[in-house]
Amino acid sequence: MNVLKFGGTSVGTVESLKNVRSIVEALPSDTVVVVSALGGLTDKLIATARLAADGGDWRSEADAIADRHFVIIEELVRQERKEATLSVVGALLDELRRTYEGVSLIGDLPSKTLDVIVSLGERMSAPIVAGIIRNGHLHNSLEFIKTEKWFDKNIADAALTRQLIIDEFSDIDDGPHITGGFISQDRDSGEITNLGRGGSDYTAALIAAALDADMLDIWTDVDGFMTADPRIIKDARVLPAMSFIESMELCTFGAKVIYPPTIYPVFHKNIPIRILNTFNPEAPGTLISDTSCADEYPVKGVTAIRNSCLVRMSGHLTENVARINTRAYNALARNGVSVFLLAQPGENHEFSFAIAMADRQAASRALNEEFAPELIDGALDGISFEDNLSIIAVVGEGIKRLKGIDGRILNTLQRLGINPLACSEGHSDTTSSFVVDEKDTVESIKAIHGLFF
């Protein structure tokens, strides 16, 4: 069996939904289809919620949201399913209006209310897609995607979710079976939650892993993974194949083809992923599996994480690398801060690493609390932050074994007057990464891509 996921652009218009219908109806009946909200709708739902909280004219925006869904139902939903689909979607639109009304009355937008609002995107798109596809069976992902709290985030309760998915799809020979992605439910409180942006990919991966699927197909609006962002590199090429590790690294360092956590559940089950284009279904796409085509493409791609900052810690304590590393990482992890890059130590023995600028405040608080004694007694001179940076990553399995690769990259950048502020320590065999000023991001990507491609 296959699990398919269609993103917002794939289910965004009448024409794209016709493509979805053709793709799904050509497959065997034991297919599970995960869909996102209509393209751009999640942003629209959020913007309208904020408009309501600010006392603006949310009603006209809600009318536009309703009209968009009704047009698709009228034009595409199968005649025998139209009345039932209109009833389900109409009730959800009424719920949306009532929620906006409540937000408007109190002049506030609590996070729990926003979770309910954004959940309505997938709760409406799933029954519509089920009504479009012949023999489509609708499943409510709130029933089997369960989350728990981790710091201030909702993460999937993997064991519980796995068993509920198995129970939900125990007999799927009469499909295809359609469900919404992204949305979930707290296992303890029953409140509606979500898996974050890109969560529909993750929903599909959880289902594929639980059901031991043969393949996970991610249908999007590009022909596959590319060697760089085509908006920056006009001649970026599609990669026919890559390994799980390579895809994880590219996604972690900013490639937006799929949501990074998507890869983990299927990686552990060795279930291949295909990246395919809904608007060009004949294209072969990119196959992600446990093997790589390193001989043909030693470097798979060049990508970047923007809006990063570099944390620098200096003083005698930094000479004990193992100790400061462990304490810093544990303090950051307890506060939900991820480290993207651990820098090679320089001549001044600084301990440096890169994080997202959005985590700057949390990181500062965590590190100052953890190292308060050392800051007082002088073992640490201080903790500083350098903002508005980008992390440039060059990814390819085994590239660290290529002779002089870091030197070639550094020389290429320095010839352009770009001096990296930090380089990654060589713990990864798959990725070389460099911190540059954000204004140098595009020029750095172009130069490095030109070096290898």
Ligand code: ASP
Second form
Amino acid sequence: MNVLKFGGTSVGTVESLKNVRSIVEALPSDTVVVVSALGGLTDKLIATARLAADGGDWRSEADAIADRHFVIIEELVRQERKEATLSVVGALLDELRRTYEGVSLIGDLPSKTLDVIVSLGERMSAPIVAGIIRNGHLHNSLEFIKTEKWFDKNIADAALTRQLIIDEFSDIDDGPHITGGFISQDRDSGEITNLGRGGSDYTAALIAAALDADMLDIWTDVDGFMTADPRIIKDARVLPAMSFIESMELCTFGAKVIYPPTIYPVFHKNIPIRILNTFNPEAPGTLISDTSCADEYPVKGVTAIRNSCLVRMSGHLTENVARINTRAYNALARNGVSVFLLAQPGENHEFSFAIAMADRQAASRALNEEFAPELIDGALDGISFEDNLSIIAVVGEGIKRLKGIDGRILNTLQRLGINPLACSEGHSDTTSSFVVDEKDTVESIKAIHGLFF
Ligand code: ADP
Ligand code: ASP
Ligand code: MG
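Please give the other form, namely the form predicted together with this ligand, since only the form predicted on its own has been shown so far.
Every chain and every other molecule in the complex is listed next, the one we just looked at coming first.
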């Protein structure tokens, strides 16, 4: 059996939903379909919540949200399901209005309330899509996607979720089966949570892995995984295939086409992923599997993570480089901070790591605690941060065979007057990465993409 995921753009309009319907209705009845909220709706739900908190006119926005759903129900939901769908979605829209009303009254938007508000996107789209597809069976993902707290984040409780998915879909020959992506429930408190923006991909991967699916199909609005973000590089190419590792690296380093945590559960089970276009279903798409086709395409793509910062530690540390890096890395990890890039030590033994700007405070706390002895005895001069940077990554399992690749990239950037502030320590087998000023992001991607493609 296959698990399919349709993103927001695929379920955004009457026209695109007709494509979804014909794609799903042509598949066997044991297919599981994960859907996002209507395209752009999650952003709209958040913006309207902020508007309500600021005392703005949220009512007209809420009316527009309601109309969008009613038009789709009116035009597409099967006659015999229309009344029930209207009643379910109507009740959810009432919940949305009541919640906005509360936010507006207290003039504040607690994060738990925002979680409830954003959940309504998928809680509405799933029954609508189930009502559009012949014999569509609706499943409530809040019942089987469970999260636990990890610092200030909610992360999936993989073992519990897996078992609940197996129970929920134990008998699936009578589908197709439709469920909402992204949304989840805290396993302890029962509060509504979510898997993070773009998280519907992850919901689909958790289901595919638990059910030992043959394939995970991610249906979106481009012909496949491309060599760069097509909004930046107009002539970016669609790649026919790549490996799990390559896709994991590309997504971790900012390729928005798949939400990064998605790949691990299916990789672990060796379930291939296909990236397919809802608006061009005949296109072959990209196959992500355990093979890389590195001979044909040594480099798979160029990506960037914006909003990054460099943490620098300088001084006269006497411990060896690996030990310092390990201590810093572990201290950051214990505090929920991921390191995107470990830089080559600079002159005077300067250590630096790139992290998300959002993690700056947690990182500062973690490192100041870990290196307190060295800060006190003067072996470390201090820990400083440099903001507004981007990490540019070049990914491909073939890059290890390309001679002097880091030098070529550096030369290309320097010819444009862009001087990377740091480079990754060696490079991993698949990724070479550089830190540049955020304002140089687009120019750097264009230049490096031009070098390889
Ligand atoms: P969905 O709503 O289907 O989840 P997303 O917007 O999350 O879609 O992801 C698809 C978008 O990702 C594409 O429209 C494209 O603009 C963007 N994108 C960024 N980098 C890449 C890439 N390397 N290959 C393909 N698409 C990319
Ligand atoms: N609707 C959610 C978002 O916009 C989840 C998703 O689309 O994957 O982030
Ligand atoms: Mg997405």
